[in-house]
Amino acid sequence: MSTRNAAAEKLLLQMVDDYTTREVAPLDMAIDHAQDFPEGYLQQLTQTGFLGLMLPQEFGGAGFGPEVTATVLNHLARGNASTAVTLEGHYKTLDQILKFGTPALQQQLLPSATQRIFAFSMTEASGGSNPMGISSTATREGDHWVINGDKIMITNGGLAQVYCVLVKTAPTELSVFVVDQDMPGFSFGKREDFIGLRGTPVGEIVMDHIIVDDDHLLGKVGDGGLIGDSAHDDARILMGAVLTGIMEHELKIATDYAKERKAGQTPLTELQVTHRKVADIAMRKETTKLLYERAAQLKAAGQPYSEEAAMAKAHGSRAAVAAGDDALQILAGYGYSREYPVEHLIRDARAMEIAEGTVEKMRSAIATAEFHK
């Protein structure tokens, strides 16, 4: 890394920390309670330049790599996980357009990605973990494609303006196309009422005879499985970073509380039971950090990172829920109260045991990778 790059990264992270302390963390509880971001919150996030963080400079972005991008989300998640997850959904989508989009599509869409939010959609009511179970289609008609279908549970669904969508181009063939909210036949459906990450909208889009040209196809016809796997891998690195941030938040709450409270005449900081819980939270946090950083390093080096990304997400999501439970126990009755953020941090972490592939699916993927070594 050059001295110039190191200096730029240091300045960036200082800015992110200052912004998180000033603008994000104070709203953490309000975001959960309101089940939404405050008015003007995302506009300010956009004006600060976060949407273009990992976008190459040729498209108007800052051009930071995978390691810095993940670290930024880690720092933001210390203040509010929903904010970081909204950016995660945006970044993973831009990654797929950069990897698989035609030059014409990139030039058409990516300069606007510093101001517009993007989303990636695979899930349908008829197909969750099994992509071949989806029913959305893209049918070739002359020199264009006609897309029909209903996609649900989209991170940033209803908020994003641009969507990469997984569809069938044949009964056993998956492909990915890019559509946007301004196309005739595009409409929004319902927003899910999820128990965690309540600031991040998760919603539905409906596609009714949307017409697109060949440039809106990512990769080649039939590359849908490959592109979907790529999106999952990129998301899982970033989720590991977000989960580390959640655990750092849980650890600070637990240690701050323990420093101020006593059990009888004994400070909580002197009790072995407190030591064990705090140590366990710290170890879980550091282990997840090492996993996501390793995956990001491999990605930056152009090496395979799928297994490491799955580890960061699978271990991190389980670890963050357990860490939240330990923090809640340290706070006792206050931990169970909505007046403290621990309970919503557990709910936030729990979402990531499901999103981008369940923990069970991650473990199968990791085991399969080990069997083939």
Ligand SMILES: Cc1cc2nc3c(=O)[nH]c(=O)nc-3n(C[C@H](O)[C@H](O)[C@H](O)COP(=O)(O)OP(=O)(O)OC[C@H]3O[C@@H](n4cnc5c(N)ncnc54)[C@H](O)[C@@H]3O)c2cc1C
The other form holds:
Amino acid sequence: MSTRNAAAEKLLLQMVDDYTTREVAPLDMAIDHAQDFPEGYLQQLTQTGFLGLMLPQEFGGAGFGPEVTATVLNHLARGNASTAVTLEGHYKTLDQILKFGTPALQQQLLPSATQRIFAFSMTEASGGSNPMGISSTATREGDHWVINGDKIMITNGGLAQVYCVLVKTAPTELSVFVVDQDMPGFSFGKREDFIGLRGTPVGEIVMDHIIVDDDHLLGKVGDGGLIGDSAHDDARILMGAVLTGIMEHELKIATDYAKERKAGQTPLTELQVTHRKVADIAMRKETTKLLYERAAQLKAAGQPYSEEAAMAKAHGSRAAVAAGDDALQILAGYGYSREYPVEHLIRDARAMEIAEGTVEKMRSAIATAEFHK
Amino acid sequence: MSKPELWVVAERRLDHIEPTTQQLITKATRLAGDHFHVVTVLLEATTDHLEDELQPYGPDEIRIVRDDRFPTATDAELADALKQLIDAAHPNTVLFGATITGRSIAPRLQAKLQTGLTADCLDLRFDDETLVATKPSYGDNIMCEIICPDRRPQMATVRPNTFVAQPQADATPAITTAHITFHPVARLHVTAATPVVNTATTVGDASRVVALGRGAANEDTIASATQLAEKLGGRIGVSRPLTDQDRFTHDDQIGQSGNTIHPDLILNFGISGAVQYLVGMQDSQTIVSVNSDPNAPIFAASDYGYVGDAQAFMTALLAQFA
Amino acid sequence: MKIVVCIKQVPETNDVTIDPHTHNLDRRGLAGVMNPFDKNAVEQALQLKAATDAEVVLLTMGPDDYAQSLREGMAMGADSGVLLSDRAFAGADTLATGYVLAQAIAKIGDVDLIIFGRQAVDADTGQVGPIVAEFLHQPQITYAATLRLSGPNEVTAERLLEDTKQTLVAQLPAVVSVRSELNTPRYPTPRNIQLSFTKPLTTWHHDDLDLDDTRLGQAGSPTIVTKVYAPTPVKRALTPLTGTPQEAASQLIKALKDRQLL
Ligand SMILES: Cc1cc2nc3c(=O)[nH]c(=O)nc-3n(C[C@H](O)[C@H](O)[C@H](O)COP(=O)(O)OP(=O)(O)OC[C@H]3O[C@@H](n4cnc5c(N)ncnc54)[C@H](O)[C@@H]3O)c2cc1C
Ligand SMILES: Cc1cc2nc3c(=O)[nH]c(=O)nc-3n(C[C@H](O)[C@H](O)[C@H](O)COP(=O)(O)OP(=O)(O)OC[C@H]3O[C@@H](n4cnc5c(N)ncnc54)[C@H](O)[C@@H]3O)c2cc1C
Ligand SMILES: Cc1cc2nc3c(=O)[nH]c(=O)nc-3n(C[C@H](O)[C@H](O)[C@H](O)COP(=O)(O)OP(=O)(O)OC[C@H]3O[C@@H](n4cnc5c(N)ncnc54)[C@H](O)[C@@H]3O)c2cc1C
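Given the form predicted alone, corresponding form predicted in complex with the named molecule:
Whole complex next, starting from this chain.
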């Protein structure tokens, strides 16, 4: 792991802020309305090196650590949450290949990760919160594996070129394999028509007799549950960061508007009802920030972070929806209009009460962790 | 004792005098009172008579240097010529327009003279014989006053259109000639110069805008507005309701959810002046509005206003342009 | 070919305030960033580097934290950076700044092209480029809108004056200042930001340069800022146009002529 360089981090965040202001934020509304990133948008993100942010330098990446990676997504999400979530899906997948892939697999795949997007797919029609409910399988045939199944609701599904897939290697045994869109038997299915994070494609892949070798297995046979949990943990820190960015955006809209608008002769900034809303938005933002930063610190220090990561997302997702609701109310009719961004920020934040584990599942995880203390 | 000289360096733009020069002469004559001798320095070709465009503004003297190389001379050559004139006359103050030309020559001259130069000024006054120049900084968020206490000449470039040029009825400047040695710079040549005609392709980069709102939305009015925009070398922009018409798109819209513009001149016709519209154009330099409602909020944000019918006003304006 | 790009570090935003007690600029808490116009200059140099394999050296005069902008330029792709930092250089106006930069460029040696940004966004003068050109006795092309190498030892540029487009050809060595329309500066990628810390950054102090002390810093600066204040926004005063449409139109035409808008 690389040691931290404060000067490099400062430059990085300056670049990210500059990029967000000029390339991302101006397209926020358009991305939501078009339900896609504009032509060339992801190519520019790729050219600017965002895909390699947390990838170690030996694989051609920048090698920034967990704290910086999360902060970058926080800042990007101030401009557009979908952009940050697309990167979140990529980073959490790379994290699992770095943690569980063999050196040979890493050498084979990771150098391309600065140019190609990676995704992690667990969910199926028959199983979301409950991984054991899935029906995809990998069966041993001679010295290789044959994968069959249908995965849905994958962040970056259709966009990503490499997929980690959770499958059953026995009726009660979960394992994770890495498949490439170029493999025979791989095809894309339908893209979801989701109400939020509308730039990020969330879609389906179909695996029809895909043949892979042992080296495409992550970890060992039967490690699927462990790897899936690990992917969730890594994703949740980053989602806490994205949610913080959404709340910072909500706060800015609310305060900018309140400073200009008058109720009769009284500026909105002098009304107690506005104070309560703005203070609550600010507190929700700040608590979420502290939670994700704490989880990222633990991760960087090599300590357990699963519970803190769950808190960052469980707290942050509800907080960002509530903060958006307060911001909408300050803007009132304008807030309810699609010409202002508040309503789509609520829709964006709402996705994160579901994706990477529902808030209900996270609460049970947090509670279980507490019972074990 | 002769009065200290206050110079305005005349700038040519194609075959004319750049308007900032005239604005500066007006300002200089006001500042001079009885204390300074206002000289306009003009570098022109032997066949030029650009002094005719300076004379009405009434400097005390127009000092002309003629050389056929001046119209295509480079910054270094012009700075060298001015340096020779300054060494001969020791002016107290030298002013330039803060045009691209002025801002290129003046600092080169400053370096030759080892003196102070204040850039892009928005106001000038004298404290005794010391020029106090007011210059904006930090994107016009801060103003500062700058002086050059010890060295002469003291110099400033002044932002175009800061002052209003005013011809004087009885102006009779002395016209004198001066001489310099032209030192050509071998290593730089201007190989072409072509006039740029109105390159604006969108309302966002037009320097003149004719803006139409719901009160100026019928066929005839739009036709007149199109002519007017052509005459002014500008573009048409619209308030949001007009983007419902097929001929206008969101790209033509001015305002919060459209373009934020700051042209030199905007003429608003039949626009009420909702805040969402105003934020898109309130930084325009000169704002003119025509609206049939005397209480329309647009007037509070305008420099010139006419209460009346948009079409009638446009027709009258077009007739007088012809 | 060796190209020097002069860069300045400026406050991140122009939202500066005045300290009500000292009447000085309150720049506390403002992070420094590379002058945005200087990014166009760096980008131009990097494009020439790609075409000719030129060496690109960044040069800045300022306090030690200006090193950050040198790193940023190196992360964009410049080869090395030189920081001119000394208490004796502080408080310089454009003349004293130009002098030290010119002496440093002479020391760097064999420089074919010196590129400046259009102007610094804080003080907004745009004077330093022409001053350096004069001190080095080099031809200058200011406000270049395009720039290309047109021969082994020659650049051709287009320059946009208010309503004229000029084409100029300069023999090298020469000084060019560039407009922002010239190009879109690349972003430094995260990886190149990390790698920029392995590139050479040299600091030169007073004694490293051949300098006339009377021309340095505040003492060598002819101009003095005597007062700094926040402008009071001018409310527009409405001049009514009156009478018939014809009368009103002629009043307007006169007013616009006075304002030299017609
Ligand atoms: C924007 C977005 C992106 C996504 N990206 C991915 C991705 O990249 N990869 C991927 O694999 N999936 C992804 N998903 C799918 C997501 O992980 C699942 O939707 C989620 O796990 C819930 O599964 P489900 O929708 O099948 O709901 P179900 O599991 O059917 O849950 C229905 C309800 O029951 C509750 N519930 C279920 N089980 C429990 C339990 N044990 N305890 C308490 N409550 C329970 C849930 O909280 C929920 O309220 C994404 C979803 C969204 C919205
Ligand atoms: C979220 C949001 C964003 C918005 N963004 C924008 C935006 O970007 N740009 C924008 O323009 N609007 C925007 N609006 C709409 C804005 O609030 C106003 O509704 C709009 O600007 C009104 O346009 P108008 O002045 O042309 O029409 P009106 O308000 O209907 O005004 C028409 C005016 O024409 C005058 N008039 C009528 N007949 C004549 C005549 N014969 N001669 C002269 N005058 C006449 C009337 O007196 C009246 O003042 C936005 C609104 C919202 C809610
Ligand atoms: C509010 C304020 C107003 C001022 N007004 C004036 C004034 O009117 N006249 C005056 O003489 N001085 C003035 N100064 C001083 C001036 O800011 C400094 O001399 C500064 O070092 C250079 O001038 P500039 O910022 O205007 O740069 P500019 O001349 O606008 O910069 C042009 C280019 O020169 C290069 N450059 C500029 N500074 C450096 C540097 N330090 N290192 C390397 N390259 C550089 C960059 O390429 C830049 O794009 C003012 C200062 C302040 C704070």
